[in-house]
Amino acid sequence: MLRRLVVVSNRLPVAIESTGKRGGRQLRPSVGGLVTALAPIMEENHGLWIGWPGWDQEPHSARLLQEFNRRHAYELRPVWLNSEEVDGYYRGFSNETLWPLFHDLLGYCKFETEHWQAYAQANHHFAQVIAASLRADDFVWVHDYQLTLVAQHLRAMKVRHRLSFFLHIPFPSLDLFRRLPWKQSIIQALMEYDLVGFQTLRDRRNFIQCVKGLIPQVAIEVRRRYSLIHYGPRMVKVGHFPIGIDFEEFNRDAQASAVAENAQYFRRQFGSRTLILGVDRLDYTKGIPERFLAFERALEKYPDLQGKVSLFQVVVPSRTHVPYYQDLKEILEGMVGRINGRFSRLGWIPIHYMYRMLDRVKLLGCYRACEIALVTPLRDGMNLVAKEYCTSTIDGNGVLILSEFAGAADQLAKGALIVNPYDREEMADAIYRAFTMELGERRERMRVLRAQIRRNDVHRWVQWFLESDRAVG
């Protein structure tokens, strides 16, 4: 690639940590398939990655990120928020009005101007560090819904580059979207992008009804791989490209030693019984609560379970701050003591919930521990967690349950047990019939999965996304 990638993401591929001496800080990569995917070909080309550090703006801040681009081919440039930003733009409108709109939740959604105002700022200041790094031939790669007005005021302020934009998370109906007072805004700051990304088939459909319903006098032609909006001297490409995971970095990471004595000690706690997996972010979009009653109803409907299956539940802490959140943490703790309460007999509980993240070798020790994955979300962008499960399961001998409504269930369907995540009874029988299969069936889904996450692997989607760029039309 000649041209130089320029990513923009909310936050940058780093974050701050304490080095246990007094005032002692420094640079931790982030741990995720993103930045897994593009720092090779950042550092390839000599990028520029431009996002929110995550922290206020000091002298030590901007010396570690100074560190960090002398001993990188590539750069990172920090887009300075206050507080009083981050608040109405990143913990308001993204994740109060965008987040849960995108995820069919419109009872969590909140409307409010000053967050509205708050959001079109940040991503104005977004634009203009943008604008002021930006060389003649740069490649410039916006990501996720918190930036979706970036290229709009990249326009007005003369910017002609070619800008892409890659949604991570589900896009809404027409019908939902409509809910959205400032829904003209957002559409037509979409519209100024070249190329437009999105996770299914099903978010690239909705976009274009929206286009279509909010602007009429589009022209569209739909073809196989992509889709074309003409909107007088502007043509927008629109395409889904589903995100996937390092297979081979995982595939060889849950073969090490270390992943292999903690699965083996984390099997020991647990007996001969079968353990079902579930691990996810505090959200209530995972869909924990419908899990939690599909298990106890498994237990009721299907008594030989009792005893025989525990199910352990990884929450990760997540926005604590947030009234939804600190509500859904005490009414899955209480869930928890309930179903508890109910079943537990002398040396089995049925519920073993964990509230804290795993680091890499722990949680890969449970991706091989457990013969059962939950990942029944109500609504998904992916979720890579599926992916990552079935990757790490190395022996073959385990059984996906995926929710319809993850993005991966496009994927993985041919391999998974596929759920509505709001059927309790659907869910209840899919938990028995993946306690009571057979090795034979277990070892060739898992085979089939393997196969389809090894093949549309994160670097291929990288390659992919690059790629469609170049041929518009």
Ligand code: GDG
The other form holds:
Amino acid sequence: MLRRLVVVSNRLPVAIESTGKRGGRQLRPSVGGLVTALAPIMEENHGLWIGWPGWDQEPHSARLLQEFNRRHAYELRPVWLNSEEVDGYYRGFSNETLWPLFHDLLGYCKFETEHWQAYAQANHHFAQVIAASLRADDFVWVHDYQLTLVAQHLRAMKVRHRLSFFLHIPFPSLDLFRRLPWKQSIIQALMEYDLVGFQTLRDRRNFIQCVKGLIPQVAIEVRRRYSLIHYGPRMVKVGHFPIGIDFEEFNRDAQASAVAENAQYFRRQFGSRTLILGVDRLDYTKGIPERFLAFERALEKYPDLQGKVSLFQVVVPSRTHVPYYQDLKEILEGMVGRINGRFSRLGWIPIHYMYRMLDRVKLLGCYRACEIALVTPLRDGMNLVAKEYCTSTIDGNGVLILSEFAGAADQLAKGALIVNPYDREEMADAIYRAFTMELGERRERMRVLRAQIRRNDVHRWVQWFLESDRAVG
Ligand code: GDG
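Next up, the form predicted together with the named molecule, please; the one we just looked at was the form predicted on its own.
Time for the whole complex; same chain goes first.
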């Protein structure tokens, strides 16, 4: 790729770490599939990554960014947001309006004009930083729901570059999207990108329906891999690009001796019991209460599971400023107490609950040690935990129970047990089926899952997205 790649995301992909010297701090690339996938390409073509660092502007933080830029072949450029911008744009409109709406959870949505105004303002602020950074032949790739309006602001600033956008979360149906008071503004703004990408075919279709419903004068041309929207002089290419993980990296790291020791230690604590794993950010979209109730139902319906199976649920703290998230934490704690109170006996607890983030070795250790994973979001753009679990199950002895409403279900339906997270009986039956599944069937299913994840890894995803900008057909 000859053009310089300019990636734009709400957060810059860095975390602060200690240098080991007294009080010294430096930045390191944050962990995560997107950074792993993009970093080599960004290094190779001396790319630019624009985003909010996640902390306040002060002389020292600017220096940390400069040092990072000196040590890497790609550059980070900050968009400094003040606390009002963060409140209205990020916490307000992004997290309390678009996030629940796009996950089909209308009841959680707040519709506040001030939040919308802050969102538009912050998108303008991002656009200013981008416009001031662009060179003639740059390719701009904007990420996610926080930044839907950026292209429109850039066009108003006379930026004529090719602009592309990828949405990591689902896109809702027209019926839901219509409820948003600012629907017209968002759809019109998305028309200013040249390429718009979604995780699944369903998201892409929903988007096309919304465009047709809200802008009657468009003409849509459906091709096999893309849809083309003709809107006056503009042509927008719309595709779906399911994101993957770095298969080779997870597969290799899961075999590391530290991970193997961790998995063995973990396993020893539970003896011969079967372990079911849940790993999620604290979020009402992840379906954790529904999962607890299904597990309780399984213990009730299949009493031979009692004493033989435990659910190990890790919940990673997230968005703690949003009241719904605080409520959810209390609900979960209450449920764990009630279910454990009901079923526990000496030497066996049904649910082990941890409210914290695990380090990577422990996370991979859990993936390796647990024979069953319950990945049952009510709605999810993709869900990388499902893919990471399969990739880390290097001995093939694992069963993935996956929600039909996770984007990942489109690719993993062949090997996983697919469930409706709202259907408690079906989930309870799937838990029992996974528990009783023969090793031969587990291995065969896991083989199919791992082959699919390996084929469609995150490197292929990046390549495919970038090439799609020019491809026809
Ligand atoms: C959005 C979309 C889409 C989790 N717990 C720990 C930990 N994690 C890491 C996992 C995984 C990541 O967090 C979670 O990724 P998801 O894909 O499940 O979900 P979102 O954060 O909501 O991401 C989603 C994704 O974008 C990509 O397009 O798949 O649908 O919502 O990588 O490993 N990592 C560590 N400790 C933990 O305890 N170290």
